[in-house]
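Given next, in structure tokens, is a single chain: the form predicted alone.
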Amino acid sequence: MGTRFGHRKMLIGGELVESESGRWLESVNPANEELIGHVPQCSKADVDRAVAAAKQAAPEWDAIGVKARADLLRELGRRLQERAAEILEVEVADCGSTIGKLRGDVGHAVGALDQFAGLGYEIKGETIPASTNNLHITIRQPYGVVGRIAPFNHPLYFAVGGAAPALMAGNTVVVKPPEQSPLSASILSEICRDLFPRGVVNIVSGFGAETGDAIVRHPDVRRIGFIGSVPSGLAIQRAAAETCVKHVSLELGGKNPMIVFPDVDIDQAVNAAVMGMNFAWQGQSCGSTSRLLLHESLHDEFVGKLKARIDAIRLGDPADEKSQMGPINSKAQYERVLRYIGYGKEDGARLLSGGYRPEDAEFKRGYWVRPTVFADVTPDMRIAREEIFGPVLSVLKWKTLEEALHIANSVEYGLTASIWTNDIKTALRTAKAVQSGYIWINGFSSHYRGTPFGGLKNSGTGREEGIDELLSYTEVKAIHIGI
């Protein structure tokens, strides 16, 4: 019996193919646990073929020049837009996020393609007055083959957005889509097959421990970009180091604070706390402000209004425009979320809202849990220290700025932070002191194209979404010319 989206193929060397192993990876709709499609479960041999094709294509791809590469990236954007409705249908079923939010992902991917296409001529070197009888110059050259490993919360957007700067810099790419939500990558494979020279873009699906590991360890993959969890990032660093010296950039998890000062408009800040948790993605966003740090003077009023907002969130079919939150992406992630809800109760936090599976008939199957808020959380609790990557918000109370900063900086992560105050001096002082790489003052969640996104501490290394990312896909070579 066939599945909704059938057996899809991957892209290697300009051809849509199955795995040499003959194995298939199942994709399940998290809303109802229905098997909806299959993609190849790639082996090391498949990865070797993909890397070999990318390596062979790399010199010609670099040689076609900036304008030709930019034209192809922009054309990729146009073709993605032509199939945007199809991509949206697949991704809503495959990853469970709400259609209202996922609808923007193709546009975000197109935006990344346009941005890096436009930055192509900024890949330039310098002249350095190091001596009077030589001309000293630097040039930037691509690495060759780049590996990009994408996460499950924005499958197509992160696959395209991660590949765009690498391609624009003159590299060829081997992309691994997430094993939990791999189906949209098959549409990307079809588009890239018809657009790019053979071997320039290769897409290999499979498990991280096999397919991803083979990419990371391959000696011809000298540059790796990864978005995902801290444990996976650490494993990638170890595996990469065992083969040869590689440039690895990591955009990892977060346990991000939203610090609320007593001078704010409470209603605006409550809205920001709800929106900053990204419940439309079930809290499955590395930038979610999952620690809410409230000044004691407004704590009780804030928590009362917060509970009302959270209780009103409408769970439902992610394909329904009225749904405000869908299911957790996978069974493993669902079990993780429930485990941490249990930890919160065990450690003495007060369950303020949610924390259970809805009893309605439509939620009998699938990975559903109500959006969850814990109050009376202390910094030592597991729900305050560890990334859950789910719809669980922890509320903590503070009295002095020093206490707030201590709480904010007491975790291993340092990705984002949100600061709410009408005092500009307080805002800037706090922003400088908070150990996070991407900070909003009186804002939340938004990414602003061209600004460098990335984390401090265990939240990663390197920066994405700006000129820094583009240049990171090149190596600098110094040339000295005697005159």
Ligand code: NAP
Contents of the next structure:
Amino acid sequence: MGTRFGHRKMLIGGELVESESGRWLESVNPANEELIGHVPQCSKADVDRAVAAAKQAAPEWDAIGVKARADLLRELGRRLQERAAEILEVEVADCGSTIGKLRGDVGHAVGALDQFAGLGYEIKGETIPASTNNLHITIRQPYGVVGRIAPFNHPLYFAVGGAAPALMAGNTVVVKPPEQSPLSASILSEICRDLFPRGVVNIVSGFGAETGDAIVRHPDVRRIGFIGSVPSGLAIQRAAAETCVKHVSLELGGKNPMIVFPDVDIDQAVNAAVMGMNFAWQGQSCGSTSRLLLHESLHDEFVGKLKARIDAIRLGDPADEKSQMGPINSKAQYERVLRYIGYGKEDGARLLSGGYRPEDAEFKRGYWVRPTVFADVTPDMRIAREEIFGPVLSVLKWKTLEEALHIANSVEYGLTASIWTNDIKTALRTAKAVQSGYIWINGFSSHYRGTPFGGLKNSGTGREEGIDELLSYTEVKAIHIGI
Ligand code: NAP
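Would you generate the structure of this protein in the form predicted together with the named molecule, following the form predicted alone above?
Following is the full complex, with the preceding chain placed first.
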């Protein structure tokens, strides 16, 4: 019997193709465990074909110039919008994130295309007064073939948003979508097949350990942009180094602190603590503020209000506009979330809210868990130290700023932080001292396009979403002209 979305194809060298291996990956709806479609499980041979096609297309793609590339990126945005309803239907079923949240993702992808199309003429060099007898200039040139590997939480957005700066800078791309939620990449493949010169965009679905690894190791892929977990990022750095010298940028995980000072409006800060967890996509966000650091003076009142808000979150069918949280993305991720809830209990934290799978009939199948809050968490506990990437919030208590900073900075991660206070000096002192790459003062969760997003410590290397990202897809040459 056929599945809802059928067998879909990927894009290699301008053709929609199956894997040469004949293998297929299954895609499952996490809301009900229904098998909803298949995509090719691409092999190393498929990756080799994709890289060869990208390599062949690269010189001409660079040569067509900024304006022609910008026009094509903007046209890609228009075509994504034309098919937005279809993309939304596929992504909600394939990811489990709520329809309200995922509706924004096509818009974010179009925003990235527009942004980088508009920045094309900024891919420029400098003149440097290094001597009086010569003219010293720099120029920027593309790497050639770029590999982009995406995680499961925003499959279409990360595929498009990640490819946009690489393409704008004159590179061709080989993109690997996540195996858990790969279906929207087949729609992207169809659009790109019709739009771009053959070989400019290649999309290969498959497992990280096989398809992703083949991209990373390929000697003709000198630039890799990766979004995913710390262990995968480390594996990619190691594997990349085995073939040749490569430029690898990594956007990795977070265990992000939200630090609340005694002078805040508690209701506003409670709202931020809930919204900062991104429950609309089950907390599966690298930027979720999953460690809530409360000053002892407001702790008890805060926690009471927080529990009321979390208990009221409406879990349900992600395709229903009224649902505020859907199922966890995959069985493996669901089991991970449950495992960490177990660790929280074992390590002596107090379960304040959730922590279980609801028993109602609509949750009988699928990967459901109530949004969960643990109080009385101490910095040594596993739920305080390790990224869960799910709807689990850990509440910790502090007395002095030094203690708050010590807790905030005590993990391997350094992606985002949210600081809540009305005292500007305290806010800025904290922002300077906290070891995170992206900080909100009296804010949460939002990405502001144009500002550099990325992590310190094990949360990554490189910055995305701003001009730094565009330029990171170029290499600088210095040229000295005798005059
Ligand atoms: P993941 O397991 O690291 O996978 C991310 C992608 O990398 C997937 O496409 C995966 O393939 C592939 N992959 C895994 N191992 C690989 C290897 N050795 N070589 C090449 N490719 C490999 O992460 P995830 O579970 O999908 O996503 C959650 C993680 O992403 C969290 O840690 C989250 O914080 C992080 N994230 C970071 C950001 C950011 O901007 N900093 C944004 C979103 C998510 P499969 O298809 O087989 O999984």
